[in-house]
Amino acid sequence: MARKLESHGRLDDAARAGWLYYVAGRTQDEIASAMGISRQSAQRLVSLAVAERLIKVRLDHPIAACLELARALRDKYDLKHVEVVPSDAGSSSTTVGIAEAAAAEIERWLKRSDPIVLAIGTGRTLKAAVDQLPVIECPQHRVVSLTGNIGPDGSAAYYNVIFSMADAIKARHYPMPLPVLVTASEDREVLHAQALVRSTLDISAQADVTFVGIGEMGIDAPLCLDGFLEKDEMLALMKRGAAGEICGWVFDGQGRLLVDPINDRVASAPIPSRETSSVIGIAKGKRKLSAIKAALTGHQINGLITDEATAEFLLRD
C-alpha cells in the first residue's frame, strides 16, 4: 500500500512538472526551482509524464491536490462542474491552463451523439479555448452565442468566439447580431423583436450547456478595453455596487443583477436556467478574484474552471 501511494505521488509529481513543462512553457530550471528539487530531478518528472502517457496534447493525469480543490468547491457552492488546473505563479497569462481544460469540456459535449444546443459567451479567455479546439463533425447539434457579434464602431467583435468556432465545428452555428451594448433600452426593445434576432434568443434559451468568461469591473476590464463603456460610466457602476460581469450583464458583490440603466441596454441574451443548463465560468487571477466569487455566490454560474490559487481564494472563508 505504501508503495502504491508513493508511486502515486510520484505520478503527481510528475504530473504537475510535465504541465509546467509542456502547457506554461517553462524551463526544466524554472520548474526545479518552482518545485523545490534539482534540475535533474525535474528533467527526471519530465521524462516520466512523457513515459507514462501522461502527456498528449493536454494534460490527462488529474493532480490529487487539483481533485481535492475541485470536490471542496463543488461542495460549498453546490456547483454541477468543477475542474481546477495548477497554478504556475510565473506566469502573468490569464488564460494558460484554464483555457486547455475549457477546450476539452467543449469537445466532450461536443462529441456526445444526442443533440445538444451548446450556448457560448465572449472573451480572450474563451477565444484561447476555442483556439485550442480539434475539428469536429456534429451536424446534430446546435451552437449559439450569447452575445453580439458587432464591436461599438460597427466593426467585428475580435473576442466574439462563433465565427472562429465555425471553422472547427461542423454544426449549425447562430451568431447574435447585435453589439453587447446598444446606445437605450428602447433600442434593445427595437433589435431584439427582429424575428432574426428572436429566433437566436429562442435558441440560447435551450442550452443544455453554456461556456462564459467572468469579467471584473474597473477601467482596465474588457468593457471599457473594448470601447463598449467610457471609464466614466465603469467608475460609477462600481460606486453602484457593481463587482463583475457575464456578457454585459453587471452585477454585485452578491452576485444580484444590477437594477441599473447599463443592464437596461445590455443586448445579449440572458444567461441560460442553471436550473436545467451547466452555465461553466472560465476564469482565474487575481484581478478576477471578486467576481468570480460573486458570480458563484449569486448561483450565475453552476460551474467553474479556473486554477489553484483562486480555488484556493474561494475557499478561504
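Think of the rigid core as the biggest set of C-alphas that the two forms share within 1.5 Å after superposition. Positions refer to the first chain, counted from 1. Quick caveat, the model's predicted, so the values are computed rather than measured. What changes on going to the form predicted together with the DNA:
- Relative to the superposed rigid core, the position of the CA of G303 differs between the two forms by less than 2 Å.
- Shown in the overlay between the two forms, fitted on the rigid core, is a CA shift at E68 smaller than 2 Å.
- The Cα position of D29 differs by 2 Å or more between the two forms after fitting on the rigid core.
Since we've got the form predicted alone here, give me the form predicted together with the DNA too.
Keep in mind that what follows is only the chain, not its partners or any molecules around it.
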C-alpha cells in the first residue's frame, strides 16, 4: 500500500499508473492495490495519462510512416480509403509496391460473401496489380470494365485489364467492346445505344467499388504511348488545361472534367459515383503527381493507393 495520493498530485499518479500499466504490464487491479485505490480509480488514472499525452506510443516499423501519410491524405482530401506503401527509392517502376497493395485490396473486396460489382479501369499500374491476384472463386461477384479495349486503329489495346483479371477471378466479367476514343461524339451515342454495351454500362453504374489508374498528360503519357492521341493533340490538350485522365476522361488542374471535344469522344463508362461507392485510384510517381492531385481535388476518386514519396508530395502544399 503506497502513500496517499494528495502528496504527489494527480498527474503524478496518472503517470505512475500509466507506467505500471503500459510499461510494467500490470492489470488495473494490480495497480489499484499497489497504489491503494479502487480499480475504477486506477482505470481513470490510466486513461487520464493517455488523455494528457503522458503516454507516448511509437511504432518502430517502416509502415508507421505510411499510415501517418495515409491518415493525412484521407483528412486532406476527404477520402474513404487510402493506402500508402513504402517507397522503393532505388526503383523507377511506377507499379512496384502499389500493385501488390492494390491486389491485396481487390482481393479483400472479392473475398466478401455478399455479391458486389467491381469495376475496373485500365493502365499499366492496374495491369500489374491484376497480375498479382491469386486465383479466387467468387461467382457471387461481377467484374466490369469501364473502358474499351480497342485502339484507334482497331487493334486490341494491350492494357485492357479485365481479360487478365478474368484469368484469375472466377466471376462473371463484362468487357467493354468499344474503343477508348471514338472519332466523333455521334459515334459514341450510336455505340452506347447497342444493347450489349448498354447493359455493360448499366452494370458499371452499379459498381460497389472501382479501381482505376490515373494517367498523366505529356508526350510520354499513356494516351500517347498507346496511340490514342497524337503528340500535337496532346500538346493542344495541355494548352487547354488538361492535367490528367482517368479511363480517358480528361480533367483540368482542379479535377473538373474538361469541357472539350476530347471528352465528347471518350467511349468509356462514366466514373461510378463517388457519393455511393468507392472509387480507388492507383498511382504513384513524380510524373503523375499533378494528375493525382487534380483527381483528388476534384473528387474524381475517393480512394487512393500510392507510395510514401508521392504521398509526401501530395501533402506538401
